[in-house]
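Single chain ahead, written as structure tokens, the form predicted alone.
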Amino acid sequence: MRLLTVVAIDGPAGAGKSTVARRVAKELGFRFLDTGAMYRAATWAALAAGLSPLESEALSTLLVDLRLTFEDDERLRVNGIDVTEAIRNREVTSQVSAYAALPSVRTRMSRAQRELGEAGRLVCEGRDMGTYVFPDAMVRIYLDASPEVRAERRAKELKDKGESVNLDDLLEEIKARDAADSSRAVAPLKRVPEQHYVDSSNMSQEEVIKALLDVARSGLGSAA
């Protein structure tokens, strides 16, 4: 099997994957692919169209016509509309697992991700990057943190945006998200022995980035 020069980072919601993966990509000189944003974008589009998280002809049509465009690894457009901030709202956050569990959504997003990764020199993060989309990635990492720590981090993000938060509610949302992501029928969130395990619960962001870079550079060797 030909290995791709891809660093695939998986882990549960709120583990900080997107932020640190972006930094890892920059340090390595690789492209960054925010796959979580892709699923959020599909969820946003379905909600905007009034579609429930159920398989339907209307959803299939929406997915076929869905055009996702990343600009400078920062901004994301859905059919020309900038949704970078919109896909992070509470409604999308609470619904994304339900839509992401649908086979049609996962098939569409996974195909798009795989196509983007074929060229290599890519850092990606999500729930199933190293287990389903890129099992042939040169580096596969599972980034974890306790539910309590993830809830506290999310609460801080929301407070910094001026939103009111209830820590207990956030913790329950995260636990429910974990259960949904881990139990879905198609490409569930799971940890496999081939992944390097990193628990960031008691680590600063810079410590996490250094740990991931050490793993990535070791696994990539001369490809880095």
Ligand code: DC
Given for the second form:
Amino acid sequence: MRLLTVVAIDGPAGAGKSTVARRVAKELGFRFLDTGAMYRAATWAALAAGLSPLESEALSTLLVDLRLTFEDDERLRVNGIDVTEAIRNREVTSQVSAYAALPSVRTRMSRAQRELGEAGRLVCEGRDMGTYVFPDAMVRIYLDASPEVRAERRAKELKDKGESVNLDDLLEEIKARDAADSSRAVAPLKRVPEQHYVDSSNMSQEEVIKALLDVARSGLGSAA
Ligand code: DC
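Next block, the form predicted in complex with this ligand, ref. the form predicted alone:
Okay, now the whole complex, with that chain kicking things off.
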């Protein structure tokens, strides 16, 4: 099997994947793809159109016309509208697991991800990158952290933004998303032995970036 020059990073919500994966991409000079943002964008579009996850025909039509474009691998537009901030709101966050579980949504997103990966030199992060979308990635990583640590990190982020937080509520939200992401029928979040396992619970962000870069460089070899 020909391997792709792809670094595929998976793990649960709030493990800090996006921030560290972005830095790893920058250090390697690779493109970066936040696939959670794609599922959030599809959810945002469905909610804006007033479509529930049950309205499968209307959703399929919406997906056909959905144009997702990343600018500088950072700002995301849906059919021309900049949704970078909107896709992080509470409503999208609480609904995204339900839309991300739909086979029609997953097929559409996986195909777009695959196209980017086949061009090579890509760091991507999500829930099913190394297991489902890129089983042929040169480097596959599972980045973990305990639910308590993830809730605390999220609380700090929200506090820094001036939002009020309840740690118990955040912990419940995180556990509910873990359960939804791990138990769905199509491409659930799971760990496989081929992934390098990194538990970031007791590591600083810089330590995680260094650990991931070491794993990526050794896996990529001369392709780095
Ligand atoms: O990483 P995130 O919180 O932005 O992800 C948003 C949602 O999208 C999350 O509930 C899981 C889902 N997701 C997925 O199913 N597959 C991916 N590859 C990435 C995210």
